[in-house]
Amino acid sequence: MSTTVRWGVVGTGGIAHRAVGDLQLCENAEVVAVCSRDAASAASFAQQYDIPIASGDFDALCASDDVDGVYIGIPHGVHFDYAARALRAGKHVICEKPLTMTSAEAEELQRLSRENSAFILEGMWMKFTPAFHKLRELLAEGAIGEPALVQAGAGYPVPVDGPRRFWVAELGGGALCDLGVYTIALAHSVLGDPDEVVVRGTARTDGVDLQEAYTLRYASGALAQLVNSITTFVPPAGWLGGSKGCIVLDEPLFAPRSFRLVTGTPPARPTTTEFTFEQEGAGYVPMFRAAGEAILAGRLETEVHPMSDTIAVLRIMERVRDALMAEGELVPAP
C-alpha cells in the first residue's frame, strides 16, 4: 500500500511557489510534476524545485499514471474548469480558494468527485492551522460561552496595474473572492448559516467589488460583522465574542500564530490567556498532510473542511455579492 500521494502542481505563480515548498515538507506527499500553459515557465519551476516532470499540457498531466492528484494554484475564474477536468480523469484535487465562482459549480465538483472516486478539497488552509484547531477546541469546551458575535476583516490597496486576478471580473476579481472567503469561512465555522445579509460598499459595474462592510444576522440573535477591500488597508484580524468571554485573533487572520482568550465579568479584572503556535513552512503543511491522510485512507473529503462547508460559504458569498450589486454604490468599470 502506498504511503505517499504523488502531486502535480498547476501554476507557477507566487501561490504555487509557497505551496510546492510545503508539499515537499509533508512526509505523505511527493511533488512529481508541474504544469503551466507556458512550458518554459514549467521547466524553470521544475528545475528550481527538482521536480521530475514539467508539462505545458494539463490534460496530458491528468492522463499520466505518474500523478495521483493535482494542486491547482491559478486564478479563481478557471478553478472549476481545471478541477472538473482533473476529477473526470480520476485525479485527486486540492484547489485554491474559493474553489469555484458559484455554489452550483462546487456542487458539480462534489458530484464529479463522488462519481470518479476522487478526493476534493478547497485550499482553506486557515481551518487546518494549529491556531484554528485550538480555537475549535476552546469553543467546544464552552470557554467563551455561547458565541454571539464575530468581527473580522482583511484588505489592502491593490495597484490597478497589479495582478489581473484582482481586477478582471472573469478571473474572479474583487475583494470578496480573494479575501472575503476567509472572513465568511470564519463566521460560518463559528455561527453557521445566516438568516439575513445586509451589505454596504462599492463595486464596479462589471462586478468587481472594491470594498464592502456586511452584517450576517442569525436566528439566534448572533451577528457577524465583516469587512473586505482591495482599495483600503483593513487589518487581517478578528475576534469572537460569547456570553463568558472572547477570543482575539492576531494577524494574519488566515494563519494566526497567536491569539488571546479573555474571560471574566466586569467590574472584575479580566483573565487573559495567551496561546502561541508554531508554523510549518508557509503554513499550508497541516492542510496538505490532512489531505494526504484522507486520500490514503480512501476518503473523498476532509473532516476539517468538507465540501458542505465550501458550498455553504459560496452561497453566503453569492448573497453578499447580489446585495452589493443591488444596493451598493456602483462605479463605472474602466
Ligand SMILES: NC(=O)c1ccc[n+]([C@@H]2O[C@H](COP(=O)([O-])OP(=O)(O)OC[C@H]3O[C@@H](n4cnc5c(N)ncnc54)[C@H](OP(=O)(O)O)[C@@H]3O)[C@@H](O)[C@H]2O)c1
Contents of the next structure:
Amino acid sequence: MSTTVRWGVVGTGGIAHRAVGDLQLCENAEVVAVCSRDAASAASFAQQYDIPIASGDFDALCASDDVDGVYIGIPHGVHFDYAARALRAGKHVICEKPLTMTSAEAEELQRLSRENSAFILEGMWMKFTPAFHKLRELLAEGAIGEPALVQAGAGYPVPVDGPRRFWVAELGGGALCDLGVYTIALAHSVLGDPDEVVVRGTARTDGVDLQEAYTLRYASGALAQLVNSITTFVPPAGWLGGSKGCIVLDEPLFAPRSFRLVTGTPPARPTTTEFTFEQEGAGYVPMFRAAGEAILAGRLETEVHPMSDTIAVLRIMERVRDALMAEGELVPAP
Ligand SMILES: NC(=O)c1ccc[n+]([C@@H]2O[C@H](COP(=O)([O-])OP(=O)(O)OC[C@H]3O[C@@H](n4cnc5c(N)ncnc54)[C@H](OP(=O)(O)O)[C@@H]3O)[C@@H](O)[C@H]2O)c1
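Since we've got the form predicted alone here, give me the form predicted together with this ligand too.
The next block holds the full complex; its first chain is the one shown before.
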C-alpha cells in the first residue's frame, strides 16, 4: 500500500515557489512533476527544486501514470478549467483559493470529483493551521460562550501595474476573490450561512471590486463585520466575541502564530490567556499533510474544509459582490 501521494505542481509563479517547499516537507507527499505553459519555465523550476519531470503540457501531465494528483497554483479565473481537466483524468486536486469564480463551478468540480473518484480541496490553508485547530477546540468547549460577533479584515494597496490577477476581471480580479475569501471563510466557520448581506464599497464597472465593508447578519442575531481592499491597507487580523469572552486573532489572519483568549464578565477583571503556535515551513504543511492523509484513506474531501464549505463561502461571496454592484459606488474600468 502506498504511503505517499505523487504530486505535480501546476504554475511556476509566486505561490508555486512558496508552496513547493512545503509539499516537499510533507512525509506523505512527493513532488514528482512541475507543469508550466512554458516548457523552459517548467525546466528551470524543476531544476531549482530537484523535481524529476518538467512538462509544458498540462493534459499530458494529467495522463501520466507517474502523477497521482496536482497542486494548481495559477490565477483564480482559470482554476475551474484546470481542476476540471485534472479530475476528468482521475487526478486528485488541491487548487488555490478561491477554488472557482462561482459556486456553480465548485458544485461541478464536486460532481466531477465524485464521478471520477478523485480527491478535491480548495487551498484554504488558514483552516488547517494549528491556530485554527485550537480556535475550533475553544469554541466547541464554549470558552467564549455562544459566538455572536466576528470582525475581520485584510487588504493592501496593490500597484495597478502589479500582478494581473488583481486587476483583470476574467482572472478573478478584485479584493473579494483574493482576500475576502479568507475573511468570509472565518465568519462562515464560526457563524455559518448569513440571512442578510449589507455592503458598502467601490467596484469598477467590469466587476473588479476595489474595497468593501460588509455586514453579514444571522438569524440568531449574530453579526460579522468584514473589510477587504486592494487600494488601502487593512490589518489582516480579526476577533470573535461571545457572551463569556473573546478571541483576538493576531496578524496574519491566514496563519496566525498567536491569539489571545480574553474572558471574564465585569466587574471581574478580564483574564487573558495567550496561545502561541509553531509554523511548519511557510504554513501550508498541515493542509498538504491533511490532503495526503485523506487521499491515502480513500476519502474525496477533507473533514476540515469539505467542498460544502467551499461552496457556501463562494455563495456568500456572490451575494456580497451582487450587493456591491447593485448598491456600491461604481467607477469606470480603464
Ligand atoms: N495561499 C496563499 O497564501 C496564496 C498566496 C498568493 C496567491 N495565492 C493564490 O494562488 C493563485 C496564484 O497566485 P500567484 O500570485 O502565484 O499568481 P501569478 O504569479 O500571477 O501566476 C501564477 C502562475 O500561473 C500561471 N498562469 C498565469 N496566467 C495563466 C493563465 N491565464 N492560464 C494558465 N496559467 C496561468 C503562470 O505560470 P506558468 O507561466 O508557469 O504557466 C504564473 O506564473 C491565486 O489563485 C491566488 O489566490 C494563494
